[in-house]
Every structure is written in C-alpha cells, then in structure tokens.
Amino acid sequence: MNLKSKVLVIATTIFMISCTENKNSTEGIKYVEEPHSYAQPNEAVITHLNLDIDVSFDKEIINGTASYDITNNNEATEIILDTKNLVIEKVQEDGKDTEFSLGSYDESLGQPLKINITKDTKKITVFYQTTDKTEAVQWLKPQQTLDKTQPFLFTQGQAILTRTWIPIQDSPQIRITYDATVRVPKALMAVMSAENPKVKSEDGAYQFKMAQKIPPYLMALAVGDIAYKAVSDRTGIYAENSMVDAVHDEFSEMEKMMVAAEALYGKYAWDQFDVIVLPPSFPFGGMENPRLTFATPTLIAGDKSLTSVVAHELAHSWSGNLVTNATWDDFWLNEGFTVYFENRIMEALYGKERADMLGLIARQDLDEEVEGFKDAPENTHLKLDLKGRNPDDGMTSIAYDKGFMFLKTLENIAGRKNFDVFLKNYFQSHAFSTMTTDKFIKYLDQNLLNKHNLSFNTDEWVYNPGVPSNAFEIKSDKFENVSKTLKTIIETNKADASVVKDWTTQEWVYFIRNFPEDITPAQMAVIDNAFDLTNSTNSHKAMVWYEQAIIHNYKGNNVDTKIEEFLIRVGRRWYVSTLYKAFADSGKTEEGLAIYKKARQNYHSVTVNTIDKLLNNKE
C-alpha cells in the first residue's frame, strides 16, 4: 500500500468513527414542541434502554425492567416517560428507589410517569408489567396461527403505542439505542427491531442489540414457532415453519431491490434487512421496524405480485428510519418520500411501465381520499395540525399519495438527475435524526430550488387542501388497454379469459375498480364467470372485488360467503375498513356489524380502534 493510500484509509476510518459517534450523539439536538407525548427532552431525555422483560403466555403479560442512560439538559429534578395501561411497580434512580407519580389519564396519550432525577443522575430504572388493555401487543392462541401448534405474540408500536408495552418517551423526535434480554418459552422464539439469532435457543433465553439510534416507535418484538432463511448474506426471512419455503420464494428478490436501492440513495445504514411474515391479525401491510419488517401473509400471493410492499418498507430504511418525522405532524416526510422511493425501486427492477400503474394507482387512491375528506378539506394538507387528536387520524392516504406525487412533480420540475443528487445528499446529511416540515422546506429551497433556478408552489402542496393543478400527470398504455377491455365487456355482455392471462395486480386491480357506477349484478356475473374473481387467492385483487360485490349488490359464486371469510381471517386494517366502508355506505351497516361481532377478536386494536369508530361500534 502507497503512502497516498494509506492516508486515505486513515482520513476514511476517522471519517466513518465521526459519523458512528455523530448519529449516536444527543450533544446540542432541541426539540421542537411534541403533543403527542407527555416527555420533556429539552429538561431530560432518555439515550439507552437496557430492556429485561418475561413474556408470560399463560399470563398474557410482558414484565421486568426499562433502565435508561439520561441526559439532563437543565438541571432538571424529574424525567418523564410516557405510559399507558402499564402497572408501575416501582422506580430507581442510579440503582437505588426514588420517588416517582402517574399523571392524570388521558384516552389517547395515556399517563405521564414523572420520576425524580438529581443534575448528577446517570440512570433510571423502571420495574413494571403489562396489562390486558396493552394495545400494542396482540396475543395470539394457537389456532389463530398458521401452523396452529403454539400461541404467537407481535407488537405494533406506531404511532403512540410503544408506551403501552414499555415505559418510554414515545416521541419520534427521541431517538435511542438499545439492548434487550427477552425470556420466552424454549419452544418459541423471539426476535426484535435489532441483531437476531437466526435458531431458537435451548433455554428461551434471547439477547439483542440495536446499536443505531432509533425511534420508539420503531421498538418491535415477536415471539413464535418460527424459523429463518436466508435470501442472501444480510437478507433473509422469518415465517413459520409451514410457510418458510413459500415466503422465501416470493421475497427472493430482496437483494435485488437492495441493490437496487443503495444505487439510488446511498448504502443500506442497518447492516441486515429481513422479513418476518406474521399472523393474519398484523394490521399493516408491514411495518419497517430496522434491520427485521413485519409483514401481513396477505403479500404472498405466489407470483411476487406484491411485494412492492417489500421494496416500500426497505424504502423505509432511508426515509423514515434514517431520517425520521420529528413529530405525527410531519408524517408525510416518512410516508410520501417512501411511495415515491419505492416506485424508483420497482421501475429500477420491473421497468417504467410497472412503476407507472403503481403510480397511478396511487394516484386513483389520493382523488378518493380528497374526495372523502371534501367536508374536512384540512385533512387533505401534507403538513397537518393533530393536536388534541390520536395521530393514526394523519395515517391516509394524503401522507403517502399526495407526498409522493408531491415529489414526483418536483422530480419533472428539476429533472431526475438533479433531483437524485438532492434527495441522495438529504439522506446523507440528515443521517440518524429528525425532520420537521419547516426545516425540510427551507432544506429544499436551498438544495434544490434555489440552486437550479427553479420556481415551485411548495406552500401551495404543502400548506393548502387538495391537489394542486401542476401535479404531475402519469400514463399507462396497459391502463388503457385495461380500460378498452372493460368497455368492450359491458358493451357486448361478453368476457374473454384469454384477453387476460398476462394480467399484473395492479392491471386487474385498474379493472375492478373502475367498474362504471352502474354495473349491474347481472354484468358483474359475466366478468366473475370468465375470471373467477370470487375466488382469487390474491388478496389485493379479491379486496378490490368484494368491494364491488359489496356497492352493487353482486351475490353470485357464493360471494357473501366468501366476503365474511375474509373479513375474519384478515386483519390488515387497509383491506377490512375498505369493505366495512363499502358496507356502510351501501346503507348495509347491519351487515357489516354482524361479520365484524365475528372477526373483532382475530383483530388487532390498530383494527379495531378504525373499526369500532367506522361502523360507531360500543362494544
């Protein structure tokens, strides 16, 4: 090795111990003002968990201790954490007991624990369990798995519900590092949001680390009979054990789309990225907790058709996880960056003409959701104001369609060269910390805008209801050529299987769901006929259907049947509140209510919260 060599290595290395200890740092971070949490950062704040917990099954509780490293900021006298329906059984502070109180009870936020601290406090210490109102965890029995042989438990800390299961600052301006020491039956095994053992151990005990700072909600574990598979050297899959095979064939293609990714926006930041495939009940269709995505079983449908949920959670590793909204205000610089993200992905490995039928798509799913909110047309704005309200009302689609369409524009506007180059140093620069709207505005104007000479109506998408008149217009001749196919069919009464054999989703998904609004049963019976939509095992595609059959009254090839099944074997909180929508506005609530009494149990309380409130259920 050269003597220019050999200082470059040695100015690299230093570079990258900088950039370890920077992104780790708390030293000189201000919070911006959070209602959604009952922490005080800018007083004292939380750096390190070391997490000791049990997981009872008999029980159905998690217990032990949440010890924290802390900061005091201002010669503070108390830290607070957020809680809720967790028993606190006592507190201490460097090792001995201190004094500490619960707050007053609020539905949403919970409980604020207040626990006294000195300026010379190092660490705190809190001992306490779960209860049976813990919303983030569900409990599964064992025949609402799979395999049907052992029970199964998964958390689900977004948005504010990682307080239900630890005591934490459940902020995601708070980022933290963490290790775990999780205790579960020798039959089971548990993995977490950190480094993961990839065979069970023989004594139930597990071990975890997290070594970059994240934020709590991204805090996650999942106990079962599940076993691993490698995709590749840092990609893999968690399922169980019937399952394996099948969903390591339809995630195959993970390096791929990593590749795909790190050639966009930089190098992958958490090291590994596996899939587990959870139980039905999950609500989403994953959730990009770092290093190991939860995923809904509904993405298996056995010809890789949709996993662009995959690429969207690894999307995440950057836009979300990497740089993370600093309050549920801001959400939509998680969600909308990610769409946009995923749909570079998805061109990058399928081609232009798959990425522009998911834009589309996109698009049709912002024009509904504008629609639906034009009596609360504040709804519609990126930057939202969710004070005083549970942050999952800013979970729609506003965040995710109308963000990525926002940055689409942008990306016509200031060409995809330069607008690579933007987003590739936003990731990069902002690395491991927080981001407020205002800041990424000024980001932009600076970085992009006014770099280029280029004039742009920020305020206007960002600031103002509905979608401005200079979004970007995205084509697709397949889309056309769906649209062709379904005229023909109605015109003539007559469908013809063949037309369709090469069918994508999201080209079956167009079809569908731009049935005219005055299908009959008679039309629809035609279509399910040729194409035996009733029994689609894909589930995207027999969601969009049951719908339909749902709105126009279709009761053919045993369809209601078919609808009640769904609706109580799937949990994923799109696809459900999808069809108890449909249900509620065909004036058929009764009917919904009476699948719903059915199915509440196998859900979990992300579901049912949407529930309950869609269809004003008591219960």
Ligand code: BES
The other form holds:
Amino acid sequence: MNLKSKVLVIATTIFMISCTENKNSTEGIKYVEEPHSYAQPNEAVITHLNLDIDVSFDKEIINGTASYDITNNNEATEIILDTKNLVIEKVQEDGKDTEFSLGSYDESLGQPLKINITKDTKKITVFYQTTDKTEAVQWLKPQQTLDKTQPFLFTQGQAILTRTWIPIQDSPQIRITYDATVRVPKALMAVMSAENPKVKSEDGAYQFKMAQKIPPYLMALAVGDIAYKAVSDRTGIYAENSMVDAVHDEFSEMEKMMVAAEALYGKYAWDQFDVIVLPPSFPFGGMENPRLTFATPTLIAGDKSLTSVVAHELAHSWSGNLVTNATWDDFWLNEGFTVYFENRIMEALYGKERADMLGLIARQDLDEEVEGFKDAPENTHLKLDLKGRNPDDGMTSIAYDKGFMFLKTLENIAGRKNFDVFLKNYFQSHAFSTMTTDKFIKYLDQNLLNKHNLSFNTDEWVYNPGVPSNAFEIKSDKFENVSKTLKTIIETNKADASVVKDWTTQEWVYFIRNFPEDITPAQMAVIDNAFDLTNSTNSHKAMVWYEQAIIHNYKGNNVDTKIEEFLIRVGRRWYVSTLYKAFADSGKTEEGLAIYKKARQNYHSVTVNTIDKLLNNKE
Ligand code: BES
Ligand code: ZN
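Could you please show the structure of the form predicted in complex with this ligand, as a counterpart to the form predicted on its own just displayed?
The complete assembly is shown below, putting the previous chain first.
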C-alpha cells in the first residue's frame, strides 16, 4: 500500500468512525425528559430483565436477584436505576462485585441506584430485598382473604411503585421483556403479568416469561391459594377457590369482548387474556397488567352488571399497553382512549342504550371534577404538568372522562367510519412504542383532520381548562325516564317498586346520584323502604347510596353499620375515597376518621396515601 492510499484508508476510517459515533449518539436520543424517574435511558438503558426471587410470608420480604441486559447508548460510565425503600446488597457484572452508589432519597421518587459500567458491559445483576416500607406489595393475612386459610400477596406497579419491589428504570418510556423464577410456599400459586401456570407446582417454584416488550409499571405478581378456570381457549379467570365459579359466570363474556375489541382496533397482541380477582383490599376496580388483569371482587355482582371494568382493562391491551403514554403528564392518552374504547366494546356487546348511559355517567363525573377543581383549573388540562408532584395527582376523572369526551367529539365530527380507520392505524403504526401528547396531535392533524379537511379546536381541548363548548352531547332516554321517576317520588312521597324492576345498575346509579340537594332523611326512608338500597349486594349501587346517606344524614335500616362494614372490608380507592369525602364535605370528618382508624390496616398503600391526605390523617 503506498502512502497516498494509506492516508486515504486512515482518513476513511476516521470518517467512518466519526459517522458511527454521530449516528450512535443521535440514535440514542429518543427518550423525552421524564420528571418521575432517575433513569437516563439516552445514556444507558435496560432491555431485558431476569428476575429470580423468593417470597417469604413469614418475614414479609421478597428477596433475590434482578439481572438486566443493557444497551450503552452513549459510552456511559454508569447506568441509573430507580429504587425506593429496597435493601441493595451488592451488584455484580460477570459474577464479580462492581461499584454502585445510592443517591439521596426523595419522598415520592425514592433513590437513584448508580452502577458503574463500561462500554462493553452487557449484563449486570442486582442482589436485593424488599422492606416493610415497600409500597407496591400488600401482604394479606388469611383473615383478609375470602377463604381465610392462606395468606395472599399482590403488587401494584402503576404509576411509580414498581421501583419499590424491583430495582428498575421505572419510566413508562422504557420497554423490556422479562423472565422470572418465583419461589413461594407450596400451598400457594404464583401468577404474573406473563405466561402463567394453570395449576399449582409440586415444589412452589414457578417460571414466567413475558415475550413482548412492556413498560415497567406493568410488572405484576400475585401469590395465593388460587385456581384457574378457562372461559375460552384464550381467556379465563383466576380466583380463590370458593369464588372460582361465581367469577367464571360473571365474566363469561370475556371472549365476546375480545372479538369485539379485535374487530375495532386489530389483533390482540398479548396472546392470552385472563383476569385474577383479588381480595377486597385491591385498590382499583381493575389494573391492566398484560395477559393478566388484576381486579377487585366488588365487580362480582351476580348479574354481569359491572363488567364494563373488564372491557376497560381489555381495552388497555391497545391503549396503554401497546401504545403507552411517554410520561405521566400524557396519562390521558392511556385512560381517555381506554374509556372511549371501553364504551365501544360495551356498545358492541349490549347496544347503544347501555353505552350512552355509561357515557352520560362519565360526562357527569367530568362536570363534577371540573367544578371541584375550580380553584386549580390547570388540573383540568388534558396535558398535565406533574413535575415536582406525585403522578397520582393526575389520576383524576379529567384524564378519563375529558379524554373520552374529546375522542367522542372527534368521532362525531369525523364520522365513525373515518375515525375507526384512523384509530386502527394509530394503534398499528405505534405498536410497542410510546406516545407524547405533542406527537399524537401531529399524527391527528396529518391522518384525520387534514386528510378529511376538518377543523377542530384540539389545542383548546388539550391545553386549556374545563370542557370546550363543542363537546358532543350524549343523550339517554333511559336516564330521562329515571329523572321523571325520581321527580314523581319526591313530589308524591310514594315509591313504586314496579316502575324500577327492570332498571340496570347504571339507571340506579343515575337515580341515586341525582337526588335533590335538599332531600330529607324521611324522603330517603321512603325510597329505601321501597327499594331496599341499604341492603343492596351490588357494590356500586350500595356505594352511591351510602354516599347520599352520609351527606343527607340518613340513618334508617342500620345504614351506618353497613357503611362501616363496607369501609373496613373494601379497599377500592375510588369507592372508599368517595365515602370518606362525603364525611369530610358534610362536616363529619371525625366520624370518618373513627372508621378509618379501624379500616386503615386493611388498605393497600395507594389507598392509605389518598385517604391520609383526604382526612388530613397524621400517622
Ligand atoms: N390503570 C388504571 C388504574 C390505575 C390508574 C392505577 C393510575 C394506578 C394509577 C385502570 O385501568 C383503571 O382505570 N381502573 C379503574 C377502572 C375504571 C375506570 C373502569 C378503576 O380502578 O376504577
Ligand atoms: Zn384504565
């Protein structure tokens, strides 16, 4: 090789190297700034997790190892994971201890775990255990379960609690696959947001695999004396033994829901769709953990009347799990789309009348929430700014119901046919990726509005407070009838059970929530004696009735005892916060606190945090 060509080779090599470097560093920058995670994924990011843990009910501790495949995007010298209230014993690379440090502790974010890496590091392993401050996990004693013979455990990761039971890059922008080995007492079965066992193992060890990439807030584990019953070849339920049949009957339409959902937005991406019904302290109606939705037993009404929650969690298999909000400020992209999609699934199964009733209840919730935020209207923007706040503050009806109304209004303007094509393409073209509000608005402009020559006040909906005046008006003849019935009862002081005999739960909820502000205990007694609402076994109906009883000082039929019993048994946050708020708003905070003192130990940390704040409880 002569000198000239040598120089050329060297120059080309330098050029190529600098190109690759450039390419790498720009390619690396694909994550937006995230105020609720310490991770710096543009520097170094985890791509796969292998979890190997023991679950000890005696010590109430989970301990073991978390190994990660990592990609170093920018020749970073450290990778940062999120942790909160974990004991980090050691960190290893290739079986050798490696250096790490924990940063300072923040009340809501926890601590960054900084681990030294080199540009060649491919895998690291963290040895850790949980503590009694681990918020994601609730350890239940046998008495807190239905069958009362074995303990139970479940985790709740959303929004930023996965870091309290697994060290992880806990941002919704991260996507990982995972494997897990979980060892539990032999009498119990373990299930996760992954491929799951259908029967108990001989030795209490379980193997899991999640082959699709998921954001860390969807990592989930439940352990208990549970059994499985299939509904179809790809849907089924897990529950404690004595509830398996009731749950199976209640959710017998899961396959139909799947068919309806796939017809709308394309093939289900997660292969299996199961629901596990947990003990009553589970803090949510449902949680969309992939392949295995976690649900409250308060949905088991005996008549399938509360199954819209299953439709909702199924809908998240597209909106949320497939296309994920990039940050918690974009939470409406998860929940607003899901409420809309839930409504469409319910319409497909039960008709427009039922869907409109659900839609109108959502609208009413929205108006109440907007009214409640009249002194802090920025909380009613779809796009939030939660920097420096707990993401839980954004979990209001605004994301759900204003998001729903936004999409419902768009559907009406674009026409359902065009809107369905738009949404299906949206999910298909962004599958297994994340979405910011800005990116969605651009996509909407290009693929719906400009395409069909439509003008729409998107910015007003997304960035301004309240509900824009062009919001689609949902009407329901059924609800108009309910209003008439209520009016007659109030005017005549007589209630006739025959008029209400075919009412759905939605009609009852509308009836009860629209009592006049000055309704008297005597009028409530007329209603209760005719319809026996105090003894209702439908949790939703009972809850809204209890709310009115608290607000209007109704004491008939021993309703106080029922309310106390309900608040001690059930930990579903939406239900219990509605009731404690009713106590607080009607000057009876002390009464609420007296019950809360007995109930608090039964609640999961997310419910405890909310109610502590609501009642200003210091403990
Ligand atoms: N993903 C939510 C629950 C959630 C939200 C957990 C934010 C943690 C932080 C779930 O899909 C949900 O919305 N559940 C509702 C159901 C309902 C709106 C049908 C619930 O729990 O009430
Ligand atoms: Zn949801």
